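For reference, the chain that follows is the form predicted alone, supplied as structure tokens.
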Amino acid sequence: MTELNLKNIKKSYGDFDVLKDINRSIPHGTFFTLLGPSGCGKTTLLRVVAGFVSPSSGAVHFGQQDVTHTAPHLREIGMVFQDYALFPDKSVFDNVAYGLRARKKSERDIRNKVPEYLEKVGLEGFGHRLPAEMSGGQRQRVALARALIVEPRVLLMDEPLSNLDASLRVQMRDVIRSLQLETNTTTIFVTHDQEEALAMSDQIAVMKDGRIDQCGAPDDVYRNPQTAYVSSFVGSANLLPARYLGQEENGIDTYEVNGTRVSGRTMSKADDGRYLMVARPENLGIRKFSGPAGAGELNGHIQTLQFQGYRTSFHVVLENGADVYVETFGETTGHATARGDEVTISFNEKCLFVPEASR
């Protein structure tokens, strides 16, 4: 059982702080994703956990063991890199066996165990091949088998799917998640792809400027973003300036947005009184224009639309020039369907309000 604890982790290079006071406890068996754009500190944090980078301050604990100053090869980790990092002159069998041989396992054990793990990743019978004779997805499976065969306390994965095409990424994320659940290995997965994070994770930590901006289960992070940054990075969101009006008798907050009254939830208080409304495209209504907009509605016209089978995406320009994006699913009866059509957008109580400063 390996619970991973990050305690007050900081990392600085000169005057530049790459990581700023990271505190997080990751329960045993959790698939934990570090999500964020390039430069947010996610890979540096992964390398601190691996032991490739020493923190400027703070501690890393595997269970009760402080491994902050323990060498990487003594931490009992498995590592899967973005570029696979396979030995080009070694066969698939020998690549997967490398960690076992480094741990002085018997050749009998190796002969028994390597085929077992090649079968787990769908590469039964590929042991004799060289990496150059395999596709990108197959090489990534080899790297995964090599990392898991040593039965690591913690599995670390640094953007392992970014070099694969779209269909292979979907296939490999299913393979990775299935094996992680089967082995119940505590896993840290680094990605900038929010779809990967939402599809695979038990917990997502959204990083910004060396800090964790929000952490939680995928559906919670998506449905209850605490900041404008999280709402726009995890999924897509319309962000419109809002002015707080007060609270209704039922406890629902009300705001003025572009001249209309909109109800919703306030996620956190803005010290300066400046808010943004967060409205997911799928939570907005759209109908053909039939007269002046009512409460919770705004008029505009369709700038562009994209029909994608089960989904239709609308780019609407409101009367004041603001852009709003709407998504509808299934039949489009009752919707305007041509560029330039006048429409009315309706907002509902699924709208959220966050401080403008959290953008």
Contents of the next structure:
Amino acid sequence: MTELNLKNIKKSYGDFDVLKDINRSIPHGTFFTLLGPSGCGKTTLLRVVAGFVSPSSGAVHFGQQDVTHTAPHLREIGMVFQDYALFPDKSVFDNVAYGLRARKKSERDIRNKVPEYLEKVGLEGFGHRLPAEMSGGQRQRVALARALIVEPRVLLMDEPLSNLDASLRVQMRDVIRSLQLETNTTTIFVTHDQEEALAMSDQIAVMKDGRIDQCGAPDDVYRNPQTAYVSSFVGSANLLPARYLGQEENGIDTYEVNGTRVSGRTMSKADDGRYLMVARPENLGIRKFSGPAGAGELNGHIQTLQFQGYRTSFHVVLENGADVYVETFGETTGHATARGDEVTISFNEKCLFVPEASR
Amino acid sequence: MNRFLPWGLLSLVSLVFLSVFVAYPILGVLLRSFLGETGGFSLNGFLIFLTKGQYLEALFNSVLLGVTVTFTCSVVGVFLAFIVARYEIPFGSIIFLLPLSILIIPELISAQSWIMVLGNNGLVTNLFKAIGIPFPRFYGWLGLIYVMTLTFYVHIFLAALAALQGFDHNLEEAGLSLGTTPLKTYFKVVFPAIMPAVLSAGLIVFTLVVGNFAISITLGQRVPLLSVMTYRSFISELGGNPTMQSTLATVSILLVVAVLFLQKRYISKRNYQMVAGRTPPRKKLKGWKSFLASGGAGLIIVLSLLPALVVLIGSFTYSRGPVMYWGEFTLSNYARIWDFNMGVIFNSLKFASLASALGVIFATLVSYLLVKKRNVLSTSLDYLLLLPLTISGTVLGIALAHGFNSGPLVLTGTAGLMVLAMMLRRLPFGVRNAASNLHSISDSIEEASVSLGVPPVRTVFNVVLPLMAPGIAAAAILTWVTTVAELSASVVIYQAGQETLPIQIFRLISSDLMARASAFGVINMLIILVPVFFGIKVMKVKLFSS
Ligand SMILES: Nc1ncnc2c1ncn2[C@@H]1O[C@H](COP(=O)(O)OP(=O)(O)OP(=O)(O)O)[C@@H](O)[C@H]1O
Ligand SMILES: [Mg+2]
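Got the form predicted alone; could you also share the form predicted in complex with the partner chain?
Time for the whole complex; same chain goes first.
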């Protein structure tokens, strides 16, 4: 059983801190995704776990073993790279067998095991091919088989899908996830695609500037973002400035947003009292204008609208000029349906409040 | 445990090697040029250089020869490149022999063969004499410019051809559609576009001419040249005061450094690269134009390859002293080699194979360290590797001979020094080739291997070296070719019993024994040709890819 522990990991190049105190315990068998924008330190953290980068301070534990000072080739990991990194002069069979040969496995074992793993990734019968004779998706499957066949303690993947085209990417998600579940391999998966992260992971760590901003299950991160940054990086969110008014009798916090009162959950306290309201487009109500807005409501007009079958997206400009995006699902009758229509937007208790400073 | 240790250690070893065998001897030459008769600091050497007319004259001649040959090479090279790139000529397919010809025919043999044709006892000279027409003296400026042009134009031809083939035909058509005549279009659009390539190749030709030894000394007896004078001062001063030869060597180093500097400035300033565009279709020519184009190109090609033929025939020709009896065939020239001179062949094979093996291993190692494992020593290594480019073979020979004839490490007179000299001359090119090879191998391939449990050093052997193999083979062949033909450095440092084929040929030419020299020449060319042929045909090595 390999529980992965990252303890106070810091990494700096010169006076530039790439990783700032990363702490995380990842249970055995978890599909753990590092999600964040370019340059936030995802690759660096992954390479710290692999051993290609030594942390400036802190420790990496695989189960009970402290591997901080263990050379990469002794860590028993598997890696999948963005550019596949297949050995171009070796056949698919020899690529997959590479790790087994390094472990001095008998040729008989290898002849049994390689086809088994090629089948797992849907490439039975491709053993004799050279990497150059395969498509991108097929190459990445070979890379996956090559990494998994050694039964690594940790599987590390750095944007393995970003060289593939969109439809293949979705298909490969399933391949990777089902193999990971089948082998129950602790996995760290790096991506900057939030949809990928939400679809595949047991846990998502949203990174920003060398820190993990928030970590949790996909639905938890989506429903309960602790910061404005997480709310807009995972899924989309309307962010409107809010002023804290106080608590109602039932203990719910009340805010003033654009002159109307809205109540909702406060995710964390702002020291300076300045908040942002987080409203997911699908959590907002929209109806045809029918008089002055009440509590928790704001008026505006439809700037554009896109009908997409099962859902409709609205871009609404409020009276004070702020932009709000709204999505409705299913029947749209009863809603305002034309460009330029006056509408009323209603906020509900699903709206969240986060400190403005957490953007 | 420090996992960076093996690479750091290897970098250090490489650095020490280059410091001891390149930097130290060259520094010695520079310092000795400031040494007075009594041993203290003195500018006497430079004073003599500037005041005694012969030295300044030699410098002037060398530069003049360099400029002239660069110009003639540019004319010939660009002309040929145009015809090959744009027109269908009947024998277009044998053009690929041209780059091979500079490999297979060493410049010494080229000079020798032209002496056999146009020299004092030359075939054509005697023909003219028989008819009664006076033939111009070949030794001197005429011969130097003629032979050097035929030897070095290929550099410019290849550069211009590559530039022309990469030139976007659309631009040319745009020029034509704006109403300019084809000829004007060439001058206004095409020439400026290929100019940078031609110029940088031209600077290479210039340094080759200025540093040239073999052709200069065989054809330039009447023309004082810097490289020949440097060699002569070494031969005559051997054991005596080394100031003057060091001064001459320093001057030629400065000359080359100046040119390299110029090249760097020029290239970095005008580095607009042509987007590889549509290659224009080759046109068919008709009438006198066709005659001119294919005739001109054909003449150049024939003249480039003729030396091999002349030497081949010469080697089977009966001779007495300097007099060749053309048409009377004999095997005696080869028989003499078989009876007396097999050692020369063995020397060449021994030195060249050691130098090639050593050079390729070292170049592969250093390029790997420089590309994949950069550390604090890398920049110094980069600079040290540039040093051999700044010195001609003659200067390298002098530097090594003086650097290691006393002190803690005495190598003068050993075979090791011969091998070292041959290896060092090719090293910068070897490293450059291997490095460009390595740049195309992604780092993640190595990391993939390491992550699968293979230690870093074994990873290099498992996955990097197999990918470098074609490049290494090409480098090995090119190193072999240049070391087997190496004359200018080895002729400075060789001792009795260490004669190589080029040295032997050089001595025979000096004694005007052309038939015997020819036999050695044929053997020399064969030794070059066999691995080249084997590499291209059997191993499918691409010699001219980078
Ligand atoms: N060897 C290095 N020396 C100096 N800075 C580095 C080095 N490696 C990474 N960095 C810097 O560390 C920061 C994080 O890099 P990292 O590669 O981890 O980002 P990333 O999150 O993987 O980004 P991307 O999504 O673009 O791959 C970047 O600003 C990068 O410039
Ligand atoms: Mg990255």
